[in-house]
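For reference, the chain that follows is the form predicted in complex with the named molecule, supplied as structure tokens.
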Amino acid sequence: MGKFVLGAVLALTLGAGTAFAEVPKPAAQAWSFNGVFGTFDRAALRRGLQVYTEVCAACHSLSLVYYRHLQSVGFSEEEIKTLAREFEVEDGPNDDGEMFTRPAKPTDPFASPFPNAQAARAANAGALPPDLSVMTKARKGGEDYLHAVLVGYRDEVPAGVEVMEGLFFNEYFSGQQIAMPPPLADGAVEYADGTKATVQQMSMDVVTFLAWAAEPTLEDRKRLGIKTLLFLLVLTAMLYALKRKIWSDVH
């Protein structure tokens, strides 16, 4: 009897286990900013900004990033002003006590698509598109995971999986059903530098941009690390030479 119950419990647990397919581990990508000497690929950053503003910004805010921050990665003041002017932000109150909208300025954070979380949910079938400012730091797997989710939509749903109304099958999202409609399709943007806008390319570019957004000081951090190591190396050599000198007549 005991054996039977144990068997039944085991069968049930294993059976339940197979109903949820295992979420695969995102593959590691060759990011330009990986490694000790890694830096953000400037061309990819520009393309990524374009993908964010033309595609993702329709649903996702980036409220910790300011337009002026783009100066640190080679955007000119004029370029930043032009970019900011394309967005409307709320300001005020004015002298009549009323809020008003005006074109964004370089000193504004990236404009949010929705005035508040409720409006964002209402426009997205109840799901909240999260702010993307520090998203690459907020998810296990970081950039590799973000890229995997962006390219992880499948037309053919595996047998036995039933996708709920309003959700989309995504191999890498936890639970494999995501409320975000596939945001990228080949040719969704037209790159100014002539790069072919495949889903793979746009995803790598926008994730590079989001990695910069989450850690704009990454390059400074690495540079300081390298300088510190060099300094320690030189100091060690000097101390060693000094030690040899001080002890040279002790035999």
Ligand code: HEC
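Please show me the structure of the same protein in the form predicted alone, now that we have looked at it in the form predicted in complex with the named molecule.
Since only the chain itself is given, any partners or molecules it might have are not part of what comes next.
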């Protein structure tokens, strides 16, 4: 997905004479999971998972999410097993005291693209690609901001803005210069459900998936909240009726 950390560091080291365009506020998007009764769009989640595994997973881990968690949003046990087997994870030690690799299991967290942080830095010009498990919670603006950054790359740079070598102009990123190359391009994936894979569509889908990854119990929490409110309303009505009954003979 990108090198947010490196981009931020380099943006802070830009010379004082470098001009910046005004960073616009990300537009609010119509996320299906917003609101008291909002839920995750299952089709968008599946597409978002596909974008993550085929694009983002090359650099970014999802270490706090386990494959088995996908069962809560409609994935069958066999689908989860098939997905997990596509990735290798380190395990061990074996009887000889050595570590070994094996196909991932549903009980494993999502496989990391690198064996350790040093390897990740070495492969990304010294930057450590952030884990995306709670990225929608870690950035101000949440889902709207992440979506804006993913679609905010511009080939034309505003007048007076000088983009440093190795960086890319992004309208919504802090400092507007980011080390992450544009991760999405029209047709970058071929959706299994036939949806046209535009940059806009892929961004909405993968951010929906990351929103679920950051809070997979969101729907359960909302259902519990609604049940609690209904219980309190009924209890309040019963207590009010009881109070009226008890004090009905008092004048």
